[in-house]
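Below sits a lone chain in structure tokens, taken as the form predicted on its own.
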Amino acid sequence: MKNFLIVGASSGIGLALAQSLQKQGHQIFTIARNHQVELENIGIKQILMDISKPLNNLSEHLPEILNGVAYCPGTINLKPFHRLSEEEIMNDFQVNTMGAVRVLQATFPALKKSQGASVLLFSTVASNLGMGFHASIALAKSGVEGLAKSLAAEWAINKIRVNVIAPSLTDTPLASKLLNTDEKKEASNKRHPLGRIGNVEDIVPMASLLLSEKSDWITGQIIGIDGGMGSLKP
């Protein structure tokens, strides 16, 4: 049994990943601002904290050794650049980038003790593929990718691997406001070379693999799971 911390496990990819790892027999911890009955009912340990603030006492709620951390929170704020407020841009940066910074600084000692830990972060296809109205989220997630590359190099000596999954649009509660009609969903499907948007089942197997010892020679990678959108033009 291994110990994993999943941040952003209240819904979507984070929830599905937490459930998958628990079914494999691992002990799962999560961080959220609000208690989730669904997580409690399946025996996942919840830590009530706000990642937008310092996590000074996080170690008190975690085991001495952590085998992996997955940071899954995200935002969707698609607007023309000239209509984005500084507050909106900073909120995207706080949730996606600074939250990851706080969690990883707080968990580094426990990850280091594992001598074989894995960190998984989440970006977006928009970080490397120019997409209109994505300036704020692309800015924040590009910071996540840069952080991952730097930490993969810095933490390699501690046998801590750091990788990133960069999905395209995935059918989750977060994306529901973009997919609120059949017409919008079909239009999104057609933008992907494989003819459909993603779902959590497309993402979780790779996420689970990257957190396991089966990927212990993979680090510093940005892996696109995006239906071909990031690299193909049919």
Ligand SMILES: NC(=O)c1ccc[n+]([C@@H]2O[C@H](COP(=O)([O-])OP(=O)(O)OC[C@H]3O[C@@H](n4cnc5c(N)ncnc54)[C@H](OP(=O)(O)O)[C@@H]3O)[C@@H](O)[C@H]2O)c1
Contents of the next structure:
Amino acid sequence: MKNFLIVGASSGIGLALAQSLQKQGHQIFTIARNHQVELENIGIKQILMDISKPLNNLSEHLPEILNGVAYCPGTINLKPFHRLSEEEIMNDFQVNTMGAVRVLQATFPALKKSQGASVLLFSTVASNLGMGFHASIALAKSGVEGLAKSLAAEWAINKIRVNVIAPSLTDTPLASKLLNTDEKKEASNKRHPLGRIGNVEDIVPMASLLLSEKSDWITGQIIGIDGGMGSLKP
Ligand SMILES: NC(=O)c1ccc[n+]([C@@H]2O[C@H](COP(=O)([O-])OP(=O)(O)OC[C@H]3O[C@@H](n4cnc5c(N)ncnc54)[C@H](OP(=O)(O)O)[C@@H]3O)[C@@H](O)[C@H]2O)c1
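The block above covers the form predicted on its own; next, return the form predicted together with the ligand.
Complete assembly follows, chain above in first position.
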């Protein structure tokens, strides 16, 4: 049994990942702003916290040794660049990037103690593939990718691995505005080389693998799970 912290586990990918890891017999701690009944029903310890602000004594709520952290909070704020306010850009940066910085600084001592821990961050296909109206999220997630690469190098000596999953459009509450009509869903499906958008079941197995010792020679990688969107033009 291992100890995992899943940040952003009240919905979407983080929720499905927490449920899957719990089923595998691990002890799971979660962070989100909102309480999640589905997690309570399976006995998962929930820490209610806003990671876009400085964290208050996070380590007090966590075990002394952490075997892994997955950081899942994200935003989708798609707009023409000239209409993005500084406040919106800073909010995307706080939630996607600075939140990860805060959580990883707070959990580093516990990760180090495990001498084989794994950190998983989330980026987006739009960091690498230029996509119109994605300037703010691409800025924030490119920061996440840079952070992951740097930490993978810096923490290798502590046997802490750091990897990133970069999904394309995935059917979660975060993406609901982009998928709220059949027409939008169909158009999104068609944009992907494999003919469909993703769902949490496309992401969770890789997330789970990257957190486990089965991937213990993989670090510093940005893994696209995107139906071919990030690298193919059929
Ligand atoms: N879904 C997509 O199409 C898509 C595409 C590309 C990349 N991604 C990335 O994949 C990751 C997971 O996305 P998802 O679709 O599963 O998102 P989601 O359904 O919106 O879930 C995000 C989770 O993060 C938590 N969260 C958000 N802001 C927070 C804050 N300030 N403090 C604490 N917790 C916070 C939310 O809980 P509370 O609201 O309760 O705080 C929620 O549990 C994200 O990093 C996202 O950028 C998703």
